[in-house]
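Starting off, we have a lone chain in the form predicted on its own, written out as structure tokens.
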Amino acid sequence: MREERAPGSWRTTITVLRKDLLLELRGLETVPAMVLFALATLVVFHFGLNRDTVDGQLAAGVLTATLLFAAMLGINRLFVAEREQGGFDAFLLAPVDRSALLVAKALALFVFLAVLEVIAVPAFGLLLLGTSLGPPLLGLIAMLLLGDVALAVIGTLVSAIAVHTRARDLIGPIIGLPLLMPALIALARGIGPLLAVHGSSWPPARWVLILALYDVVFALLAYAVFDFLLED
């Protein structure tokens, strides 16, 4: 059935993605909450660590944890509108490729994360890093984008499972955090050398490859099982 509906799958994906982005622009519910949570977390780290600056792996851990906590807010709300307004039933009845919903939601979450980082990373530099990133900035952007792919794909898959349960705000982190752990470790280890004093200008190749491979594996896994999650 996927092959018959494939020609219109991208059109369906773009339609759903545009709907989600327009709803967020009009309501401003998810992204502002994510940004506020990230900024509050950075402020707590700033005063809680009792240090003027952090660098290296400590800085990488702080940034990774902050982005993870903020991302969980977006993940928990990803399918709420479809669940409350009957969007799942309408999508099941429509003659479209169901995986288009997976791609659209993952892209929407990726956009939310990118907007979050545009604000949170400069705030992190101001509150905790103490120095400009300079040459390592491109490497940091590359690692964050790979990390965003992992968060978006796994977050979409987990959100589709959790939204069918009563305790969706609890089930999402319980399932998602163990699945995300290898990607988060690779992200933190990859950006650690970039945030060190006189550190490298590009992340270690092995962590880039591990994170990229993790993205590919879970993207294929999510694509394979998403139809069954919608039907259940």
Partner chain sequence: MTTYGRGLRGLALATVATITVAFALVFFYAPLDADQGFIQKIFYLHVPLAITALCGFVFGGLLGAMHLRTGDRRWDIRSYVAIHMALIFGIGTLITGGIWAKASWGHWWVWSDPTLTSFLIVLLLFCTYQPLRFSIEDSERQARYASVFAVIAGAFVPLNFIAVRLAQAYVHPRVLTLTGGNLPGAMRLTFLVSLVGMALLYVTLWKYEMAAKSTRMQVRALRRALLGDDGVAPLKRSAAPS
Given for the second form:
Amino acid sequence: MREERAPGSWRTTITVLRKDLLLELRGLETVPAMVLFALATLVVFHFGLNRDTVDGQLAAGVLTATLLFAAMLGINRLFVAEREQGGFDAFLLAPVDRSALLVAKALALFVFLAVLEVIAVPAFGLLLLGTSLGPPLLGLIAMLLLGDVALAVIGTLVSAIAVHTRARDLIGPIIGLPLLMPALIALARGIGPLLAVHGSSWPPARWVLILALYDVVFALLAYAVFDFLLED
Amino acid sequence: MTTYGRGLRGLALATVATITVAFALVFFYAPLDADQGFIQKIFYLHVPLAITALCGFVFGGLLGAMHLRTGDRRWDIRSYVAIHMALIFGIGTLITGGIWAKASWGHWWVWSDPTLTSFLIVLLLFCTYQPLRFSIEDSERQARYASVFAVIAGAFVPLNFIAVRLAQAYVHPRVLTLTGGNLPGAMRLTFLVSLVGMALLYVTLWKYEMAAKSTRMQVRALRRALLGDDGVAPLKRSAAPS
Amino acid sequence: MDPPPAIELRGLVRRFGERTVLRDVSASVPAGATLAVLGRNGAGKSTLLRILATLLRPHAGEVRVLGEALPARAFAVRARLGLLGHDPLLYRDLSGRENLTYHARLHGVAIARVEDVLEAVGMRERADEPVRLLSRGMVQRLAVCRVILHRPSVLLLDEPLANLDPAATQLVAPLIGRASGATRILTSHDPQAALAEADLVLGLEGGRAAFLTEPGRVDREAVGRLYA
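Form predicted on its own done, so how does the form predicted in complex with the partner chain look?
Every chain and every other molecule in the complex is listed next, the one we just looked at coming first.
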């Protein structure tokens, strides 16, 4: 008699997430690359804009673009180990819910983005931002977390689509960027007032709502279609 | 295979008739716009093109969803043709939009028009549909991934419009809305006839390409049945479903 | 009444695009028996194994594994199935133990079982080294661990003994050999070795079943033709 039972969806998600975080800790490939890329992008903005400090909407744009570029690196690498080292087959051979892979990958990407921001946002504050990060910090964190959900969901989805194509490094970003546009608009416009001189401490409600709506709609959509990307 | 050719002739004639009437109305019936003058007439081409293209994208998404639901590959072909046609209409929209913007505002591109900007984003997204298909060799996987894309991108269309519209203040006076709700009567009638004509044109072209595709596939299947697998040249790598 | 066969194929068809890789393949394997699949590269052996492993969908015909129809009941089949292919399906940057723990969790197997299977293939001492540092033979031993971790009753073995030295073969053979008691589907680059282990032999040629018979009755010429 088998006393073992197929693990539930949530346990599978945790199992895959643990494996992904362990792999990242062992390899230290993705997150350090994202951080370095973000820092280099800030330097490019300093010279490109020829400004020592930025604030307001300009600062929000610089921060959003920097985080987006760095996120793209993580998105491109998200499923590489699965494709190259048989992870897809190994997962598909197990008696588990396939959507757990989507959720686990999105959570892993979310963690990567959060770690990136823990370093890149203070660095942005030190290097370029003309105002203080202190007063609007809570609102900024809330907006960034909502933005991370959007990046994680869309990133996982386009990465899962791109990984099985021939031009995988190109397909992911070209689909991902336009898809992310509403979220990026909301993120940049939402944090713009936070980074202004004597700015507000909380983002305008409509941008919070749009970003949250975007997160919910695309999380559900991605969940609904993900199984079709795993079948053979 | 459904016979897509059926009714095509009648539909084509209706399309030609409607578009002819629409053009007659545009040039001889609709009044000149008080501010913009003659160039405003491009509105009767531009806006119906845009609406048809957007509806075509959403239509392609629904057809893609049907493919995922049923696993029947014919839905993928329908979805492909719907998106393919909508893309052509979409490029037409951008060109006519640019001309209109240049004539009335002096620039080929105006960021402050939220509809135009949203449209650009949607078009950028759908422009990746063909490269995506082309880079997947296995035809079954290509069909499935393309349908996933169609569903996501179809749902993206309305959401994107909401976000962009909220992001931009209306700096330029907008005499017209998409529904034509606040148009004077003569303009409104002309607009509606133009819209119907453009929609008919889309449906005709969709059916026409479907008929061509399904005929080509039937011929191929017959050749394979007659000559065997080796008697038919293998398909070339393609973005189009087969 | 005979017990139902562990694996049953009826008129199985699989295409890739316009190319038909398996056409009208039928076979029936009783529980506990071993089926050797012979054929040259591209004959459809791996495709057949991947369909049985629930990784590919059949396009026509009936496939039953342990009485469950595929692909509808794939979920129920996966828990009782082990696939050992060319790819070990192990992460190179993780150690053997970490890899196996991951698979144990995915299959809902007690983590203590990982130590048992490592012991069985003599890999306990090297179990904490990253897989990328191990020799191919050792990786294959870990792959065997992965396959038997959840005690599958059907084993799909694609050249299982490739890369193993004689000593390792001795260790591994009882785990995935006849003594495992599992129903086995076996392919091998060496038809003689496969014939020696099999109860049934399926010859595949261009995706079609050229013959299906017992090893004693296999026509040597027919086998020669498969590889010609």
